[in-house]
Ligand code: ADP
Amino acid sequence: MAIMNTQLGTWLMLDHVLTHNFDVEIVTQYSIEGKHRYTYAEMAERTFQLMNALDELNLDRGARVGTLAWNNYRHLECYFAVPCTERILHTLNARLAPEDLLFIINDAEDQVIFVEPELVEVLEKIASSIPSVRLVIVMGDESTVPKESQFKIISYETLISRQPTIYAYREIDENTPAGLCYTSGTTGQPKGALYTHRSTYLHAIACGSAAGMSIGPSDAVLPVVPMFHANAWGMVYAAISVGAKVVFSYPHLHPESFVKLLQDEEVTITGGVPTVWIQIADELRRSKVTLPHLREIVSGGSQPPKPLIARYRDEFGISIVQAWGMTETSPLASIARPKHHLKHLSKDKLLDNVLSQGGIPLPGIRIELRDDQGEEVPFDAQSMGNLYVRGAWVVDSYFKGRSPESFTSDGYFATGDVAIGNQDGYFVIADRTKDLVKSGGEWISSVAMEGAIMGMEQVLEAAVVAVADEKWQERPVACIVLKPNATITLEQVKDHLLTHGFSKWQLPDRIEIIDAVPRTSVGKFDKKVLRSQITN
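Can you show the single chain from that sequence in the form predicted together with the ligand?
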C-alpha cells in the first residue's frame, strides 16, 4: 500500500485533543445561572478514568452502553469513553415516554445506563421490565444517588474517582460499531441506526468542512440539538476533532439566559430546530442584545420558515443556514450554501433558490429523486420525487435487520421524504410519506396515536394529521368519527392517551369530529384530503 492505513474513529479525535488542543475550553451551563468549565486536557483525563472504569466492569466488546442524558461534559466523556473501549454508545431520547424507552432499551439490550439525576425516576418506572441492565450510573456525585433504587446504582464521580488518568492507545478496526441511535417508526416500533468508527469520523470531518457546518479551531460551537438526537447532528464530534471550543446550554430552553450564554462565551456557530430560533428571535428583539460573534445558525430537523431566515438576516445580521438529514444519515447529508456564482443573487432570489432549500449534498453523499415506478425525476423546480440517499455515513440496514424494504437493491436508502430539486442543483423537502408528526423537532407517530384513540369506546375511527403551528412547526390534530349517539371531549382523549404511552407534549391540542375519514383509491386514510378539510 502506498498510503498509511490509519484506522478512522473516535480515538483519532481523542489523540488530537491530547497532542494539540489540550488547552481548549469546554463550557457547560448546568442551570440558568451556573456554569462548569474545563479544558480538553481535563476532559481527556476524566475520559480515560471512565474508560478504565468501563473495563473494570468487564463489559463485552460491542456491549451497548446507554445514556439518558442532556448536553453536558459528562455526556461528552461518554461520547469518547464508550466507543474508544469498543463498546457501543447508545444515546436514549430523554423526551420519550417510559413505554418507548422500555422497547428501545430491550431491543438494544443495554447493559449499563448512564442517567441524569433528574431522569432516574423515568428508569425506575420500567426497572422490572429491562432485565439486560445490570448497572445504572447517575451522572453526578454521591449526593445524586437515590437512597432506594430497584437497580444496582452508583454515581458517575464515584465510578471514576480512583481510576488512573491515563489509558494506552488501543487500535480499533474502523468498521467496528461505535454508536447506536433509534429513530421513530410510523407503527410505533423505533428502529436502530448503528454507526461505525469510520462513519462517525468521516461524518465529523465532512460536517466540520466548509461545505458542511464550517467548524474550525477559531470557533465556539453550541449544539442546541440534544446529544441524544442523532449525536447532536455530529456537531460535538466535529468540534472536538478540529479543536473548537464547545459550549453546552441548559437543556430546558430559557431564552434570556441562552442569549446571554451566546454572548458571554462568544459563540460563533450554533445549531438546532426552527422552533428554538423562533423563540430566540423574540428574545433578541425584546432584549436588543447583539451577537457580533455569532457567524451562523444551522437550522435543521424541519424546514425553517422563509420569514424567519429573512428576519435573522435583516433584523439581527445573523445568517440561518438550512441543513437536511436524518438519524439514518448520521445525520448531516446536505446543507444550503450559495455556490460562488450565486453569492451575488438579489436578496430575494438567494432566499428562494438557496437559503430556503434543504441544500446540496455533502461530498460523499449522493441523492436521487425517483417517482413511484423508480424512474429518476429531474431537478426542474417543479417535479416532486421520492428522496433516496447513499454515502459513507448512511446506514445500509437497520439494527437487527428491521424494515429491509427501506433499502433498494441498487444500494440506496429510501428516506420517506418527498423533495423538489431546482435547476441550480439544490433540493427542498416538499412532503413526506412517513406517517409522523414532527413537533419542535421530535416525532409523534400518528399511526400509534390513531390506534390508541380507536381503543376508546366512543370512537369508531380516528385519523391523526399534522397541522402547521407557528411555534412548534407541526402539531397533531385528532379527527374522530364517533359511534352513533356517542360524545367525546378533548380532555377525555388526552387522558386516554396519557395512560396509553404518550407524553404530555405529544397530546393533540385539538380534536375534530368528522362524519367519515376520506380514503384513497386503495382504501387507505387520505391524510392530504383530511388535512385540507380541517385547515380550510
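In this text, the rigid core denotes the largest set of C-alpha atoms whose superposition between the two forms falls within 1.5 Å. Residue numbers count along the first chain shown, from 1. Computed from a prediction, not measured in an experiment: that's the story for all the values here. Compared with the form predicted on its own:
- Rigid-part membership between these two forms differs between residue 461 and residue 262 [C-alpha given to the better-fitting superposition].
- The interdomain rotation between these two forms, with the chain split into two rigid parts and fitted on C-alpha atoms, amounts to 148°.
Structure of the form predicted on its own (previous: the form predicted together with the ligand):
Keep in mind that what follows is only the chain, not its partners or any molecules around it.
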C-alpha cells in the first residue's frame, strides 16, 4: 500500500479551478474609471486558448517566455498557460531601465515576450540587441499594436482569438522548471532564480496556510506587490489554488482610488512594501473611510516601522503582519504571527517581541544564524549572525550557475542578511551585510535606527547609511524625508533614539534632509545610490 503519486504543479491548481471554483470572480482595475471582471471559468477558457496558441508557435519545452506586464487578468493567464505547456514563465521587471532589461532578456534567452501596450517602446529601444526574441505579443487588442515595429509583433487578443477553449490535462514532472525571476541586482549583475512546478505548488500551499498569509476561499486578495516581483510574493498562486477572489489594481492608482478599490471589492487581504501603507494610512485618516472587510495587510520588502503597525492597529483596527523572504526563496520564507502562549502579552509587548520580528520560518523552511567562522549563533535576542536558509522552495543554485559561492556545501543559501534570534524562536533582520554600520569595532543596525526615526511625528521616511570616519571607521548618517511643513533637528533625533534603546555611541553625528529616498526597481531603499548622493 502506498500514497498516490500526484505530480505537484500549476496544472493541479488550474484543474481545481475548473471543478470547484469556476464561479469565483477576478477583478482588474485598469484606470480610475474602468474595471474588467470575469470568472475563474472564463479565465480558464482564455488560458487554454493561450496554451493552444503557444503550442502553435512551436516553442521548445523549457523555452523562456517573458512578460513585461503589470498586475492584470492577461498576466494571470500567462501565469498558467506558460508553465502548463512546459515552458518557463520569465517575469520581467517593468520598472527596469532598458539597459538592465537588455542584460536579463539576453541572459534568459527569452524567445517570446508579452508586453503591455505602454511598455512596447521600452522594448523597441533594445530590439536590435535581443536576438533571441522571435515574437512580441502586445497585451491588448489589435488597436494596441504599433503600426511600425522592429519585431514580429501581434496583439494578445488576435493571438488567442481562433484557438479552442479546451486543452487536455498534461502530466508534467513536478521537478520541471516553471518560472524564472531575477534578483534586483543591487550588488553586481542580476541573477536568475529558477522555480519548479513542485516548488511553486508547495510555496502556494504554505503561503495560503494559517502559518503564512492565511488565504482561503472566503477571501478577496489584492496583491499590491507586482506580479513581476517574485511571483507577487506567491499571493496570486495561493489565492487561485484555494479559490479566493482576486483583485488587481492599476499600478498608478492614487491612494484615494486605491482605498476605494479596497472598499468596493471588499478586499480582506492585501500585501505590499511599507512605503505603500504609509501613504494609505494618511489617506484613511484624511478621508475617514473605514475598511471593515480588510483584516490583514502583509508587509514585506523591508521592515515596517513599529509606529506604522501600531497606527493601523489602534487607529484603523487593521493588522499589519511582517513577512520576510527573497527572490531566492520564492519568496515567502517566514511571517511574524504570535504563538498561542504569547497572545496574552500586552499589545506593546506583542509588537516588540513578535509583530516587529522577521517571524518564524514556514513549515518546509530551515534557517541558521552563523558567525563569520561558520559557527552557529544562539537565539539570545542579542547576538547577530549571518542568515542562512534552505527549504522546499529555496533555489539550490542560480540560473546558469552564477555566484556558486552563495551556496554552502551543507545545502544552505547565504542570504547576505544579518539577523538576531530571540528566545521564543523568532528572528529579525538586523541589516543587509553591506548596510551594517561598523563603528569602533561594534555593529550598528541601520534598519533598527530607521524604524525608530520613522516613529517621530515629523518624519515621513528615513534611511540610515554608513559614511567613512577617520577615528571610528564608519559613522551612521540619518537621511530624513519630512512630512509637509515639518522641521527637525539633530538633537531631536538623538533624544528620540536615546529613549528608544540606542546608546550614545550609536547616535548619528549628522542628519540629511532629503526630498525622497532613492529606491530600487522593486521599491526597496537603494542605499548604494543614497550613499553616493550624500558623500559626493
